[in-house]
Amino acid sequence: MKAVLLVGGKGTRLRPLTYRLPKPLIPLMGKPLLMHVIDSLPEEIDETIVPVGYMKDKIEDYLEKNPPRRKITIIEEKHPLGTGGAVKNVEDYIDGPFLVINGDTVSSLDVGSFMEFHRKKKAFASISLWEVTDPTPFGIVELEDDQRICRFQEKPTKEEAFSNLANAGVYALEYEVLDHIGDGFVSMEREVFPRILDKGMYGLTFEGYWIDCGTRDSILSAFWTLMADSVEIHDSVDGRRGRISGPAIIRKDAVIGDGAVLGPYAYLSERTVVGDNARIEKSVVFEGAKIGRECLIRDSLIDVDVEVPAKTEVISTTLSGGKSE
């Protein structure tokens, strides 16, 4: 069975980080978002098809150096095609029922159980659903008692919203769905799904977590969710002379200065350096970055090899050396 992994888009809300690398390669707990999704797929998925436009060469290079346990086929997407157009563009590689999954979300969805749900319902299409408190940023659905979808609504106002069940970005589709996708730029959610609603569409809700990693805040939230209550300090960490308030993870060869305060919620990647009396809370520091003495880093992402001068405050910011081409 094939899966189509949607990784289109330039990640504009994550700039300047995404000037340096595409959103699917943003590290989360030591591995890219892309690999979190691929690793969540059951063994039944024997090939993952990845339509790519933005920074295709970097994704290819990563997969070549870090080959997953299943076949990956990269297909060039020369122009933005939308979620439906991206699927239609790889039609020749699909030979039966297939899976479509957003490449920038992390969730606790059991994909194997979701596929089994699709088969048991004999559905034409099935959608994973997540219960949200505010439906306005999402596409939402209304379910009948048998979990059949009876209505769609995209990004409603609070007054218009008839449901709080949001589209969570994993679809199980019969091969014939491809006949209902036109050429060019097509939205699966806005155009295709309403068109096939009467053919038998079902929705499966799940519990745990679901995070759409499209902003700095959501990336940070994904770290905190996966870290849970962990306090992990690698044996090679130099010093440990600071004060650590969990949850916190400090990776290999990090250096912590005297009087530094880490946490709550601090993630320090390999080879990071934290100066004396610096404070890092609710922030992620990527490989090789250096935080000067007496700095305050809060609610922020500090990119690879960035150097933050002494006594600098970095609040709710992404610092990166990535620049627009």
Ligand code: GTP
The other form holds:
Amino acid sequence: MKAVLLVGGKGTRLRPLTYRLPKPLIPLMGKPLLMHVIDSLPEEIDETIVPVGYMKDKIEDYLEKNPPRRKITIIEEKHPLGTGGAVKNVEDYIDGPFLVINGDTVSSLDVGSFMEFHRKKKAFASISLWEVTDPTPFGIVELEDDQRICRFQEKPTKEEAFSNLANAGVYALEYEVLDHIGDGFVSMEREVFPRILDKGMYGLTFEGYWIDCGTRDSILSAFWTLMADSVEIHDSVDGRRGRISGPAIIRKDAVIGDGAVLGPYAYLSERTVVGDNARIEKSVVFEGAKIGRECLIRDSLIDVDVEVPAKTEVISTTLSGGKSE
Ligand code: GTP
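If the structure you just shared is the form predicted alone, then what does the corresponding form predicted together with the named molecule look like?
Zooming out: every chain and molecule, the one shown earlier first.
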């Protein structure tokens, strides 16, 4: 069975990080988001089709140098076609029921069981669903008792929202769904799904975690979810100079200054340097970045090789390539 991996978005909400690299290549615990997704695919997926547009070369280059276990076919998408248009554009590579999966969402969904659910229900299309507390930023569905989807709503207001079951970005689709996707820019969620609702769409909820890594806060919370309560300090790091309050992960060759305070929730990648008496809380620092002495870094993401001058406060910010947002 084929899977279509959606990685073509521009990731505007993650600027300035996504000026340097496409969202699916952002490293989550040292591994790009898209590899978390590819590794979650079950054995029965024998080929993953990847339509790429934004920063195509970087994605291609990464996948060439780090080939996943199963076949990957990269197809150029010259202009963004939306989540539906991207699938239609690769229809020649699809030969039966297929899976569509967002390349920037990490979750505990068992994709094999989800495909089994789709077959058992004899669904035309199935959608994975995640229960959210605030449905307003999401597309939500209403389910009948047999898990059939009877209604959709995109980004409802609090008053309008008729459920809290959000589209979790994994779809199992029959081949004929392709006949219902027009040419050009098409949104799967807004245009195709409402159109095929009466053909038999089903939704499967799951437990565990689901994080749509579309914003800085959600990427940070993906780190904290995967870190759980671990404290890991690489043997090459002298952790005694600072104070580490977990959860915290400190990778190879990081240097910690005297009196530095790390955590709770700090992720320091390889070769990062934290100056004396600096403080890093609920933040992620990517490879080779240098945090000056007496800095305060909180709820922030510091990109590769960024140098933060001494005594700077960085709160709820992404720093990358000389830009901050
Ligand atoms: P924002 O600009 O911050 O909204 O991010 P985004 O462009 O990635 O959009 P969004 O998070 O809504 O996209 C959901 C998934 O669909 C992501 O995995 C995107 O990479 C993918 N995606 C969005 N638009 C397109 C598109 O036009 N073509 C392709 N191939 N994938 C897309």
